[in-house]
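The chain below stands alone and is given in structure tokens; this is the form predicted on its own.
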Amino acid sequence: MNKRRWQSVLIRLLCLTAALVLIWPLTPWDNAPRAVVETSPLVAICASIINRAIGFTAGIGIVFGMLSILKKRWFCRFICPTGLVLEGIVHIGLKRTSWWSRWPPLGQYAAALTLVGALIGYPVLLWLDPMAIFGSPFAIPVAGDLLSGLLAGSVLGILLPLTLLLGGVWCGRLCPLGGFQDQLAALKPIIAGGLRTFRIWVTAPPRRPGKISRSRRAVLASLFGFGLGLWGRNSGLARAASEDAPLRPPGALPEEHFAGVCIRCGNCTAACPARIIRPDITGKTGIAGLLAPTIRYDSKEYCREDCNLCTQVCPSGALQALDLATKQRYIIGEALVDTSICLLTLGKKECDACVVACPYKAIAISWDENQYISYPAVDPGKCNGCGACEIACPTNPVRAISVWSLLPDTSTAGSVVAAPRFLSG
């Protein structure tokens, strides 16, 4: 190996390092976890895109980006952890084969219908960006049971095999966050040569007869892009609409936009003190609601009325940034008082569970004259579906009050980072 090779081994150990020192996490930043993620190119450009807004570590990865406008995939000679661990595993790899190195630049195209994606608030595929592969399996020991975190990192455990039997395939071919350098080198001699390369890179013939040149391929595949962006949006809004719509954390984008948006890195289900995000694994929110965040109060605690942690780690914007205050008057969901099971409203035990739990008073209880029974009562205008009063209520197996979603927001339909929902006050 020459000393040119050593140094961007060196460099990329150092970061791999770096990585998971931030990740795990084992400083005191809250944000670290975000900030790895978030030095992908294609992560920070997307974000920025949705967030319409550039933050500091978001900036860090669009500096990277230009770095690679001047160095051919200058991220993956130097940065990128997953293809340091990926490129280990080809060099012990139980055949060495390149046959798909014929395949045309695929990760290109999954970069080009990302970035349109992201545009209409849907960037379908920057959950396969290496720099969230590389976070998802730090979700493991959170994530409420062996199935659900083993799928949580299921994405680099299928690239791991991929590339024992395959090779390279993965960064040669099919990574969006490669092809997107790529994209972005070949505006190296459009700078350079100004308007008249461009128009001659655009125009130019294909070099063989009926096949489509790569720039049309591109177009179709930004076309393609944008009409999956639409579907994801449409999907989400039925899933929105439906009788078990999920819960997402705090800070959550519309359903429309969320499991879009969202990257399945892990951050929040990791940063969750109470351990009650989960990724979804039961396929109730349908193939684009696959793994991403939901919380289940199926343990003994709520969401923290102390604790905005997954609003700080999440690198794509799907969570946005709360500061505690505003976290607390976000709205998960409704809590909703089943009367025909509540102990009270039977009369089998003077219950009140789920008042003393309420850490926003907003449960009382009240008395119904004309029925001559007592029941909890739910403020909507105090409530933020925290949970509390679930985990407290004793009726089992099902809990006479629960969290469950809200109907869709119609009047932020549309928008690409649609308002979520607070309390008033």
Second form
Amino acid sequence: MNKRRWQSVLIRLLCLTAALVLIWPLTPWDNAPRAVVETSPLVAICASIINRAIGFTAGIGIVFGMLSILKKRWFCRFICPTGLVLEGIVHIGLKRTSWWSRWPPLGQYAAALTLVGALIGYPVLLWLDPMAIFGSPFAIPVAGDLLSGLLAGSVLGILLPLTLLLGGVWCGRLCPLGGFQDQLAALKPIIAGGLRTFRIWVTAPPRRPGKISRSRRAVLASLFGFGLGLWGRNSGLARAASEDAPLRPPGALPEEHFAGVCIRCGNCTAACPARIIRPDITGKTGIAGLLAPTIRYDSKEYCREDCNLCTQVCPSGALQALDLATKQRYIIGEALVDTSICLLTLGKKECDACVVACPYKAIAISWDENQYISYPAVDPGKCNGCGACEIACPTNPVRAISVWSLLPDTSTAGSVVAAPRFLSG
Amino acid sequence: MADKLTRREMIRALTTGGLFTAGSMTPLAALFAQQLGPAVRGPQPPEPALPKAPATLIDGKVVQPVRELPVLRKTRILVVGGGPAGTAAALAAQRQGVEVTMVERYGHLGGLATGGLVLAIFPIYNRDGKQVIRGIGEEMMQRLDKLKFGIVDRNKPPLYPVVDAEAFKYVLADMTLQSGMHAYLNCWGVDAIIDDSGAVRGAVFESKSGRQAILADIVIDASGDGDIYAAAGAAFTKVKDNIGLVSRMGNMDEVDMTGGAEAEHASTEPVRKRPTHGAPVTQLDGKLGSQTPAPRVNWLNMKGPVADGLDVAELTSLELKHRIALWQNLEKVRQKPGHEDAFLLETAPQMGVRLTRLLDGVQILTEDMMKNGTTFKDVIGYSGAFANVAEFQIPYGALVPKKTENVLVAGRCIAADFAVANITRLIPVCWVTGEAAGIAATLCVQDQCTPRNVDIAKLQNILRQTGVYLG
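Could you give the coordinates for the form predicted together with its partner chain, as opposed to the form predicted on its own above?
All chains and molecules follow, beginning with the one already shown.
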């Protein structure tokens, strides 16, 4: 092994260690896990398109992307921790299978598809980004149960045996970030040689006769991405319109975008000290919503009023970064009371567990003169759906007070990035 | 015939004041009966005429003339109120060998625990299920243990014991008679008696015997509404809270609470469905309310609307409306198949007035102290854990008015802010403050000091000896 290769391995090991330390997180910075994932140029650019803004860490990712124009796939060779892990496995695996090298550059199509999807608010395959994949296993211990945990780390779980059997197929052909870097590198002669080279690049002759051209494939991939993005959005819209839509963590984009923008990196699940953010494996949200984080109030924990960690670690913009005061006003859902099973209303017990539990003093006992009953009344102007009432409610198995998704507000639904709903004041 | 009537007359004499006949078997009850003397049915000999001084209409104003009041008793410790706090205070003090007089507005003892049908003895456990309210309250429950249908769900945290109101009235009557204290029922404390320095020296009562005074060294205001300290000029905060009327219904379904408070099955169909906004929906059927010791009798709580517990017009209007609504709800229950024979066993004799006055005490117990688990050097007992609030200490300072002398406060009207009072007003916590006030009053008498100068170490020592949990 030559000196140059040793240097490369050393740098990559350092990057792997740094990524581990930042995602764990062993550093005092709340948004360290976010920075790791956002060093991926693909994530950084998609997130910037979706957020209509470029953050500091996304800026790093974009700079990294620009460097890829100059030096093809340098990110893979020096930074990518997933790549390093997989390369290590290639060495111990069955290396001889390289028949896949005749595959088309699927990663490039995935990148094109994802970028076009991002333009309409649905970056379809961004969850295949290797930086997101690297982070996802960190959510396993806090995913709630074994199955959720295994599914949360499933992409890496599939990649490991795949690499064992087929060698470097992921990095070589499938990785959207690798493909994106190839596309960026292809820009180099355009920038260097001007329009003439561009024309050649666009109309490049097919590598093998009888197949559609590379550019046509790219266009098709983009159209496909557009279609998938629309489909994902429509399924999200349908979900948002249902009465029992999943509850998303604070700062989440509206439901029609959320599941698509989320790259399943597991950062929010891992960050949540209450462990109420879990990847959705119920299938209730369809394929488009699989493994996207949901909030569950089925333990003795609620969304704490002194915490905004999940909003700080999201690299994709699916969860917008919110300061503590803003997070407290973000509406996760609305607490609704089923008076037909409420202990207070039925005169079983002088219960005011929900009233006492509410950190925002949003619940008060009300008196209904007509029916001559008392019931807990929730002030929708104060309730952000934190779930403190739900976990305090003593009825079993169904809670008399529980948090439900907001029904769609027809005035905001339909736009590309509709504003999440906040409490006023 | 005449012989028979005389005997009935004797029994009436023995039970005067609502005291249970069973108590008459004890020597002390015999003492009470001797005091009454033999009664003769029919016209009575003329009594010596007392000078009459009725209120007079002068220029359209009603004026109460200055008049001397007959002194019914002179006593060491006067306890105004015979509810959970008052009975605990009086019994605790009498057991220390100090003469006690207890005065109660209703014809029974136990206050809201019996007359108000607040049958759940809650909260007595800490977070870990350990019983932190003991002492005299525990003794009352032990007596109820011996009675059939007297109390259920004892020592089964997180389930709370539920008592039978009549059994509890019996136990309190028995304990009161056996203790040797003087007790007056149907006697409403209406005013404080203060001396030149403003210190409380007794209280004035209205009863069928007219307006009378009881003089005492120390007065314990266990009236619930703080009637005596307010009359004496002590500072307080007036609050309004919900006022309901609890009832007991018979021929109802057995309500299964065996799973504990955490696993109460209130729902017949455990399906999670999205509740609607707007008017509350409820179902009135045989599953209403919760169990009591008596079979197929459920007690039905009513929180009621927020009202002024010191306004006679509001109280009257509420009580009438509550009774009408309870009957109408009963008829709705009867429409459900299988519940045609449901009946309203009783509506509570006392309305569920929760909070009216909160003392401005030496130490006001605040929500922060409660939530932070503040500890006090002058701790006199604990409240049990309540919802998400852990057990917390109650300081002696919360029983002592900031300025007014010679009066101790026990029960729901002690010095606490509104959030804390929501817990300190509950039955077992009233036992705790009552017992401490009773012992403190005996120390005032024995050591000839005022309540604010009581030897705290001595007080805590006696409380510990009598089984009170101080941590």
